[in-house]
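Single chain ahead, by itself, as C-alpha cells, in the form predicted alone.
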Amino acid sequence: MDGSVQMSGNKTLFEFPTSRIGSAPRRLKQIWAVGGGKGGVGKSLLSSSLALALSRSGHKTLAIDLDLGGANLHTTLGVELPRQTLNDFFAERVNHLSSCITSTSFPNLEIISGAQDTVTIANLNDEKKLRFLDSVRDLDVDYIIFDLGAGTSGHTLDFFLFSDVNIVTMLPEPTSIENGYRFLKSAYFRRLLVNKKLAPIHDLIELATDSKNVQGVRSPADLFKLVSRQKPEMAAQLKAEIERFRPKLVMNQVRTHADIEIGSSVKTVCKKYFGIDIDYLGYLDYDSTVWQAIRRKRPVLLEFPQSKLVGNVNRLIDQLLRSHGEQKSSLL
C-alpha cells in the first residue's frame, strides 16, 4: 500500500496514497466530495441528487456515504440499510471495499452504506484510512461520489481532499455560513501541512492553525507574508500549492435573489482571505418537494422530476461534466 504519516513536531500528520507508477490502467475517472460545515445543508441531498444524475446519464456511479456515525445516504435513494457497510470494511470482516458495495433500483447507480458505530469511528486512524483510499482506486466504475459527514475531522478533510472535485454546499444563513468557512480554512490548512514539499515551513503553517499565535497570522494571507519573510525561498511554492485548491461552492435552499448573491459574496471573501479562487457552481432553489420525497424514500429527481431543484441539480452536472468530466482521475 501507497502512503505513510508522517512526523511534523509533536503531531501525527496524514499522507495521502500516491500514484502507483506502472500499475494498470483504471476505469476510475473521476471522485467528488460534496461536504460542509454543519448538518442539515443538504450534503446527502446533493450527493444523491449527483450520483442519480451521472447514473442516468450512462456512467457507472457509486456513492459511498462517509458520514460516519449517521449515515443516511441510503435513504434518500430508497435503499435499506445493507447488511454490510463500511464498518464491515474498517474491522476487517471484509477483505475488499468492493464487498460493500449495494446494488440500488437504479440502472448504473451502486452504494455502499456508511458506518453507524461510534467505535468504528473512534478507531479509523491513519492505517485503515490508508487502506480504505487505496481500495477506493480499483472500484470498477466511472464516477464516485463521497458523501462526508459534517465539521472538521480529520478524516472527514482528508476524504474531501483526496477527491478530484472538492464540493461544498451552505446555507443561506450565517451559521451556516460561519461553519462553511471554518471547513473551508480547514481544509485549506489540512492540505498544506499533508505537502510533503511545503515541509520546511510546516512548523509556520501549526502556527497559523492558531488563531491567538503570537506572529499575529490571523489568515491565510498573513501566513503567506510571514513565510515570504522568513523562508522567502518556500514563498513561490507555497502559492503553487494555494493556486492548486479549488473548491466549489453550491448554495442550497436559496429562496430570494440575495441568497444567490451569497455565494459570489463567499467567493470573494475566500479570495481576500484565503487566496484562493473558489468556482461557485450555482444554487439549489427551496422545493417543498424534498421533505415529501425523502417521506417517500425515493430520490427527488425521480419523484418530482418537473421541479426546480432538479433542473438546478441538471445544470449542475452538466457543468460539472463540461469542465472536469474529461480529465481523468489525478488519482491514478
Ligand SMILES: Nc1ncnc2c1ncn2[C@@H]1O[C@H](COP(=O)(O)OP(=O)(O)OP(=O)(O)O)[C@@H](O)[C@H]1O
Given for the second form:
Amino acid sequence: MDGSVQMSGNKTLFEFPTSRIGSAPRRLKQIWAVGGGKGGVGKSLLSSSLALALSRSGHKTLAIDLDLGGANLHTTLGVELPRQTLNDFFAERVNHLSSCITSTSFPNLEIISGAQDTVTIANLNDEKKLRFLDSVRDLDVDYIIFDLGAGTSGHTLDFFLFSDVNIVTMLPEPTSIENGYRFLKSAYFRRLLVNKKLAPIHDLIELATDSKNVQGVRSPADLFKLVSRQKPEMAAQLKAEIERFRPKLVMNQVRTHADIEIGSSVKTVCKKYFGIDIDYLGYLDYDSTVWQAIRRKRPVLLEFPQSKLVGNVNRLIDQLLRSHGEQKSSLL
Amino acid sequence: MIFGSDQTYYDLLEVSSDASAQEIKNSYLRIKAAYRKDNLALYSLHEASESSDILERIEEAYQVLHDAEKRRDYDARHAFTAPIERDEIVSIDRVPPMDTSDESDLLNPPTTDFEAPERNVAVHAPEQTSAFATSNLSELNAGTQNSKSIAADTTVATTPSASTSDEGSQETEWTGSAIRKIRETKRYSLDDISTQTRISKTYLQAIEDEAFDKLPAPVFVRGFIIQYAKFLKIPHDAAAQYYMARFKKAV
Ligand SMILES: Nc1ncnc2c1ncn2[C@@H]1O[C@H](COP(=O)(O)OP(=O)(O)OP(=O)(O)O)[C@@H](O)[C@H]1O
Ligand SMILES: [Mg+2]
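Coords for the form predicted in complex with the named molecule, given the form predicted alone:
Full complex below, order starting with the chain above.
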C-alpha cells in the first residue's frame, strides 16, 4: 500500500493513499461520500437512495456503511445483518475487503455492512484505516458510496475526504445547520492538515482546529489571514488548496419553498463567513413514506415509486453524473 | 472574494461579470434573503452581527449593477470583459458562484500558470470535486515542480530589470513573456493581479501570451499595461511603449 503513517515531531501525520503509477487499471469510477455532522439528518437515506438509483441505471454500485458503531445501512436497503462486516476487516479476520461484500436483492447493488463491535472500533487506527482506503479502490465496482456516521471524529472526516464527491446533508433546522457548519469546517481543516504541501504551516492549521484558540481563527478565511501575516510565502498555496475543495450540499426533509432556499443561503453564508465554496446540489422533500418504508425494511424508492423522493433522487443523480460522473476518480 | 481585500460588485453579488440583468436581480434577492436576521442559515454564526454591514455593500453593488448605464460605466472603469464561455456547474440555484468563469484557472495550482497556453484544455470537472486531486498530481509532478521553482529563481538574475529601478530599462524587451517572468518571480498568480488591478484575467492572460486578437482596442491595452506594470513595479512607460509597438505591428 502506498499510504503511510509518519511521525513528524511529536505529531502523527499520515497521507492518504495516492495514485499508484503503473498499476493495473481499476474498474472503480468514483467514490461519493455522504456526511453531515448531526445524527438523523438523512445520511443513510440519501446514501442508500443514491446507491440504489445508480445501480438501477446500470452502474455496478457498492454502498459501504462507515457509521462506526451505528451501522444500519443494511436495514435501509432491506438486507439482514450480513455475516461478514467491516468488523472482520478491521479486526483482520479476513484478508481481503472483498470478502466483506454482501449482495442485495437488487441487481448491480452490493453493500459492505458497518463495524458494530465496540472493541474493534476503539482499535481502529490510522494504519487500518489507510489499509481500508487503499483496498477500497481495488473493488470490482463502478461507484462506491460511503455512508458516514454522525460527528466530526478524525476517522469520519477522513472517510469523507477520501472521496471524489463530498456530500453534506442538512435539515432546515437550527441544530442541523450548526452541526453542518461545524462538520464542514472540521473537514476543511483536516483536509489542509493532511496535505503535505502545506507542511510548513501545519502548526497554524492545527491551531485553527482548536476551536478555542486565542488567535480567534474560526474559519479557513481566518486561517488565510493568519498565514498571510505569519508565513506570507505560503499564503498563495493555502488559498489554492482552500479553493480547490468544493463540498456539495443536499437539504433534506424540506417542506416548503423557503426550506429549499435555506440551502442557497447556506451557500452564500458559507462563502462569506468561512471562505468555503459549496455547490448546492439539491434537496429531498419530507415524505412520510420514508418511515413506512423503513418499517417494512424496504428501500423507499422501490416501495413507494410515486414518492416525491424518487424525482428528488433522480435529479441529484443526473446533476452528479452530468457534471463529473464519468470522470475517472482522482483517487486511483 | 473573501481572500482578497478588494471585492468587485460582481463578487459581492455572486454573479459573473457577464451575468444578465435578471441573473443579477435574482442573486441580489437571494443574498438579501440569506442575511435576513431570522434566516436559519445564519444560526450559530456569531459573526452574523456584521450582516447589516454586508447588506449595505450588497445594496451598493446592486444600485450600480442593476442600472444598465451605471453598470457600463463600472465595467469600463474596471475592465470587465465580454462574456466568456462557462462550464456548467452543479448547483440548483441557477446563479453561478462568482468565480465560475475562471473555473479552469482556479483548479490549476499557481505553478501551472507556467503552462498558460494549455490552460483551456486543462481538466475542469473532476478536480472541482475531488479533494485530493491536486495533492496527487503534485506528487506526480514533484520533480517538475522543483525544477520550475529553480527556474523561477534564476529568472531573478536573467530577466530584464526585475529591480524596481528605471535605469537602463529603455532597451529592455517588454514582451508578454518577459512580463510573465517578472510576475512569476514575484510569485503572483494571475488571480492576484486581476484582483489587485481589476483587469480581467482573460486580458491579463492574453497580454502575457501576446494573443493580440483577444485584446481590445490599443487605447485600453495601453492602460492595462501601465496598470499591470505599476503593480509589478517595473518601468511602466517603457513597458507600455515597447509592448504597444509590438501590439500595433502585429494587428
Ligand atoms: N426526506 C425524509 N422524509 C421523511 N423522513 C425522513 C427523511 N429523511 C430522513 N427521514 C427520517 O429520519 C430518520 C433518520 O434518517 P437517516 O437514518 O437516513 O439519518 P442518518 O443521518 O443516517 O442518521 P444517523 O446519524 O443516525 O446514521 C429516518 O428514520 C427517517 O424516518
Ligand atoms: Mg445513518
